[in-house]
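Given next, in structure tokens, is a single chain: the form predicted alone.
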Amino acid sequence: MSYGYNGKILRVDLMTKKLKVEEPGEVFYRTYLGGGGLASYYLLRELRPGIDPLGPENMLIFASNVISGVPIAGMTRYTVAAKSPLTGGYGEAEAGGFWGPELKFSGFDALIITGKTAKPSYLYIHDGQVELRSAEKLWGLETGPAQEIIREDLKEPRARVALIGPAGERLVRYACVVNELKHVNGRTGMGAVMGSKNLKAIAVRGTNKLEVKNLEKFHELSKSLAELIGQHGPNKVLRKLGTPNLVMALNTQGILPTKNFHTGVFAGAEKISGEKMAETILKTEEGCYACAVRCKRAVEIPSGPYATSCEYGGPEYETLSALGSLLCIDDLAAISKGNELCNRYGLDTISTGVAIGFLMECFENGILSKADTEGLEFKFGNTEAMLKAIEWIASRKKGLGDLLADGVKAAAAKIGRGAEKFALHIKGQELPMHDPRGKTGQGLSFAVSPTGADHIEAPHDSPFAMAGPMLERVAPLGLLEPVPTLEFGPRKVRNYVYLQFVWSLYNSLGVCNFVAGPVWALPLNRLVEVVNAITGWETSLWELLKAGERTVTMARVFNLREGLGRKDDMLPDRLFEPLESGPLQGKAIDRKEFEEALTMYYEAMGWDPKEGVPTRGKLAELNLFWLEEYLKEKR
């Protein structure tokens, strides 16, 4: 019997309308554990390479994992994962809320959809039982009105909905999957695969509770963490904030993305803030299943043109900067109606925000004209060019519109005279809202990222840069001395290498990242237990970070087969440039710095030093070496 998760995997095929339920054994959950892991293995095993991205051919998996739906704090987050149209390699996307645990209790750990269905459907899962229904007076509909029709269609009103808005009927290459309305799979274009199937939306709902191998233990875990999550100072300010609490943080360190990415120290910080955010606009504090943080913001404006529901939740951080401070906008209203209007269309908000920006700095610089603009001024600070061009991109509206729903990559290229030195992405996908020249282990983080660009392949230098409480929590590693933040050296490279398998590992067991340490509250050394009390698999720590290792692994392997590389693995060139302003003027990342640090960490993961080629011994310590075949072209 097993403990924690079902043993079942669904398969859906629009096309032919089959189902068929896959039941794979212990050693399979033990090895790839689900998420992440679980999606990688099924994506590099079954999807030929070479596939187009939002071709019918193209695999979509949702994948929960071996211990979420256990009512604990912060293990709820689901994994949607396929070939990325954004990158043309590997796509994964994260989120927290309700849908992740309820397909568990539908009595399914993963979704594996291939195929497309001729005319536009949706599928409910509940209780074992599947049916692909018509969505066709969806389609075309915004996400929350296509959430309550479905709802009265299906007489439950407890129906967790996981669905695209209008952004992802279009194939914008950075369209996302939303559920609840506020919790957002946000990143590398998971919403336009989805739309490409003529998917609109998967509900699910399941009245079975997952057996727990020791209930004792795990009840003593459970109200061992919430006392944690409590007393721990950076989660109380989680929960009073949210993060929000950032803007002013990484303001005051001169790294606040600014005017896309020349400057870090933003003059209107402290209207974006959460402290303003909380005096202000504030509604209510929110959380996923079972937590006890409740770092979720909903905000409301009543009235006004920047009317805002607090239905749609509010902006996180990286919303707040990609829409605000990355612009020069400070509305804070103009900023939670575009927050809004992303989560209405499912439209992610970082890519979004560095869109935007691209095409602001190419009409203040004169590569783009009131001519091409219908007559708007695209100049950074102008709030109403930034609602604007979300209308236009959710849309696909003939011209921009059109032109940067598929990425600034793509958009740079069309346009040239010169665009593409303002367009800032790695892989195809546009930067988050974190600046590496002050904190130089998050630019090798954004350099090799499977999915391209991403704040949250493993955690930031910052609490790791002095003697404290959060250094203490990475002991279990070996990880026993601070580097400073701007360091670049052997140091900081092994400090994110353990940590990267760390982060790979949360993403496979589905830990939220502001639960968890070495920021948050709980130990790692705890979540070993946790695993064990759940699933009553005499595990540890080595085994578990062997599989967030697995897992990166894995992802490099599906990019090497589709053409990606070291040439893939660079900054663009504005990080190599110096600050123009702030606390950390004239800093800049070295680039002999990074190459030498980026040759390093491949040789750290047992990857061939010139192109990042997994060696056959580093397969077979993993117990991938059916990889190998992959790879053979590489070597």
Contents of the next structure:
2 protein chains.
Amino acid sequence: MSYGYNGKILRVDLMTKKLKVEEPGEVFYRTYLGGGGLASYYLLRELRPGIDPLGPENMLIFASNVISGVPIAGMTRYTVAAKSPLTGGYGEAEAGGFWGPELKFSGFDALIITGKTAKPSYLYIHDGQVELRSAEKLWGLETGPAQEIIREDLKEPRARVALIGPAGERLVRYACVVNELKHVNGRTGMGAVMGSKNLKAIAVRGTNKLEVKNLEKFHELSKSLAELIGQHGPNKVLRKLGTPNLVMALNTQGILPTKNFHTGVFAGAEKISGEKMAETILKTEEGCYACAVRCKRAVEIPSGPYATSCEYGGPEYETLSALGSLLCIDDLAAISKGNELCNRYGLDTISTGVAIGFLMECFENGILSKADTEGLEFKFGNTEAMLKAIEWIASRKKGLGDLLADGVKAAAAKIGRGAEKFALHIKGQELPMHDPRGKTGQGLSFAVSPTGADHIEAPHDSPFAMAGPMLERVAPLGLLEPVPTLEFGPRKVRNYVYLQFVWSLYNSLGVCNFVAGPVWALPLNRLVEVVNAITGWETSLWELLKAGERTVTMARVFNLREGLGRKDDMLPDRLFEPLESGPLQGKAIDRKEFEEALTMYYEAMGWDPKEGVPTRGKLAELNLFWLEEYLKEKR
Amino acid sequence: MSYGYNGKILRVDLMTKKLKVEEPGEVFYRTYLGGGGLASYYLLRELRPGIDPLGPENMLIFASNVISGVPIAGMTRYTVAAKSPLTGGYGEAEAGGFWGPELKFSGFDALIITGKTAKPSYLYIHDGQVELRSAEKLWGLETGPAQEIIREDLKEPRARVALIGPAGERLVRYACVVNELKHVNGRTGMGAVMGSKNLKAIAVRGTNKLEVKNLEKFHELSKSLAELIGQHGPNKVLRKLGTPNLVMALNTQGILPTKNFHTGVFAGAEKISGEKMAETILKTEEGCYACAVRCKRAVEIPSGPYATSCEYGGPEYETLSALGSLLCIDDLAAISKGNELCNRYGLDTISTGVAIGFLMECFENGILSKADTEGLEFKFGNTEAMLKAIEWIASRKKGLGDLLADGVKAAAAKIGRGAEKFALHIKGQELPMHDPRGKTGQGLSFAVSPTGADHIEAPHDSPFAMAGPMLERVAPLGLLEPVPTLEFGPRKVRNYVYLQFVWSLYNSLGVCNFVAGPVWALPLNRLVEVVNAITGWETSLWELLKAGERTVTMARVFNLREGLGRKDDMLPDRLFEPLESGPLQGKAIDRKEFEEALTMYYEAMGWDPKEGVPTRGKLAELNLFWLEEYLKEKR
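Same protein, the form predicted in complex with another copy of the chain this time rather than the form predicted alone?
The complete assembly is shown below, putting the previous chain first.
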């Protein structure tokens, strides 16, 4: 049966230097789509369980998808995936920018990288050609200089470069992959896996023309979606303030993570807000390939102690909170500098901020002292300490730097003395800047996300908690009635499960949350039309959401195989403790409600209620019966 | 939130004569749609478990749906539902014709009838008015004369009348409800429930204009669908030969049920075929409201022992096999007469045929003798015996008539002496004319159908076993690869589960299998568009199939509550025995494969693998958590 889509996957073995191009065929693409779907398929098929994520056996997958590369806003993201050195389980992170589309222009849907080069190297892929080149002179360089040299080296200023900084080279377990110096595959330590392979960068460039099956429909969609996105209220807010608009919004709701999640209100919120940024250091709004939303901020601070180059973009909401409110830091310039450093070194800002928060709380509680911190007062609010810690972590400086570079879970275990209660992580991955005590669905989503605490893998609570236009966006899912944000029962589980399929689908189709996500400029049914127009498949929301569910289930099986289970689907203790102040003062996640919701979630997924092992029947239903061999010992 | 659909449900209590009109609101309609979805909701909500299905406590529901009544082909069916007197579980049967649309013209989406009238009565509903009228002079009449008198009585020749014949009055447990004398709600004994309430008929008439939210889109769809249906190859076959085309098709495949399912080839197949009918006794092709397919046959035999009036239509495939090949009868005229008698008396032809097959096999095996049969040789092939048995059953004639009127399960239990092995039923309902030994998916579908063996509740195997255009029709479900008809493993379970949701959806939306069913003239995505155009809902195939799944789950819970469980999800022994001749000679359902598929099916449905009890999480996911109270003792 011919569906009309045919793509290529490039395999690169860094050890043998062998290349191989595979064309897995249309049924494969229609079943797995790309991104997280494609990646989890190959990781399951080809990785032995129990391998060292930082050893050469790990696979590193860069995956675009069946729709990216065409000029429609919000469909340009790509996935980097591997076994995560941070969680020991399924690792996946998405990034926007320009690299994903360029990969497709270069001739490939995805890269599967195995082995390790003897000497630092980088890949150059251009119009179907592949070169493995020396990166010896790049090793140790920050992302900016490295990217510049690569472009010069290739004599191709238009090459798009995804690369790691020193943090990735030094195997910081939450090192990220950076493209255009400001778009990052942030979570689960994909930069460390890249570093472990001695792979500094992947440059892509191409003129491969993507085939669109139904051009007329595509042009019509392209035009109408651009209008839709342009007119959509929340997109206007995003354009004006970027994600930093959330600082004030969440602070007002009492759920702006502050003082390592002790509270949800921050006295200095206004000073680090999107509004303040727009008035002061904002240089330009920027965007990703083909996108008119332009939600990205580039900030510039020409001089002074926190001089910041706009080349590295600017802090997103997550960063403003993780390096700001979470640490009780209200200096926007210092946070911007911290953001720049993270992008230079290739560090995930969320994990970095939470690691520093952990450090500060340990310090304030006497678990660490000035003897450990080179004399620095590591108290909440100490800007200098925050910036210093970033340097230490990125360089794995002996002592605290090295300790924190393994993530808060490992650090707390090493420190002992009760430090674990200050380590805000799930499955070893540090908590993003969303507090489930004010939106319970987020608690479930963080707990069961296969990548650990991760706001890109897991839907936010808001779309299904709210009435009005946002509720209309979820109506095609059959979610017809608002469910209060603080309710944590069967209705919330239902909403979460469906939204999780949507999120998972987005991560397989490279769809951006700001075009089709919580603000839903793009109705789900239009996304189906986009897939249809590009691929020619007579698909449906049913088929696509089942692909989303399939990916969630594959990632679950990956984790089960690695020994993760119910004990790991757990929130940090702090979230079961009451918020200390603000409008939601006293609110906590109820442990019994949480456990009940978790069991119901397993059941709703067709997993056994105890450990969340997908049943044979569910595997059959999802066309995943081939996974049964990995689960035999779990039966 | 306003979706744009608002409908009315009329409640009639026959005991108190009280009427009540309910408007359950748009969220209700969008969640349950109508037909089986609406009916199972009310039966669960309002029936106490354990009641006598033929007692006044039973509810009888007539349900149209949110799309019926508009002039689009194949969307005119309606449901009659109640606790089944044949199975003791969920009872539901659909019929086409004109009654369903007329119910909507009369002002109502559904009728919920409770209690019992002291004297025979009938209902007349016209333009929102409701009258309960005497049916004393109608009682005992065959359907034809009764309908005529009602129309005269009402002075309304255009009234559409759904009514029962003598079989329903006498509580034959597979009595049916008949409209226009030839469209029947055949299965699960809904006619007996109507009879038990002393309700002879429901006449409907109205001029209520149905609101279509998007008229422009609707007209465009209406036009394009008419073309699509007209041009579709299988629809042309249906028009030419009707369902009787299946006689030769299935005989050639070796799965035309013959000699009470001993074999799948019948020497007399040609003589009772659709081709033969077209050449000889066919008078006209007929159709349902707004349908251009015209698959219905009206036959006429002007004189002779089997003189048959075309008023009562003609035998469908099921009848040709049940009163023909199953009994080794190759006389088309006699079968047509048998069909006419069943429609006059209001008997389900499938159950009737299987009951007679049971009788013949008992007779041939010496379990019954001429002493029981008034001297008739009740051997396979005896035409006279077949016609006589219909009379006996319809009149519950003392002896065999009364015995068989309770269905083969009850009859076999009464007879004892090994008769059970000749009783081809599931959950007490007699097997339709499809042999799972040649299409394994049908085995699973018969076994788990909530109404017992039922080809309208359960998808046929063919759409997902075949390649080519039929496979393209199921591609929007994500079913991309053909699965061989005789395979009985995870892939078949997957396909079955998805198709079951589709079938269930059809039974909630009143969609005909011959427009959107196995022959799939209507792509699934067009059905979504139809619902959207009529209701204004921005719905999706996801939402609609989830409604289908919801109904399957509600019916399951209904049955569990009545004590049915895995033991009842079982095929009759004969299907585990080899076919005795023909191209599939030697083929049998493998018991182990069947049991494994059943367990996988439960799991795929989110039911516990042992007894098939929906988990709390699955109830939550389907927005059915209100059912949990009915399942507490099953946990």
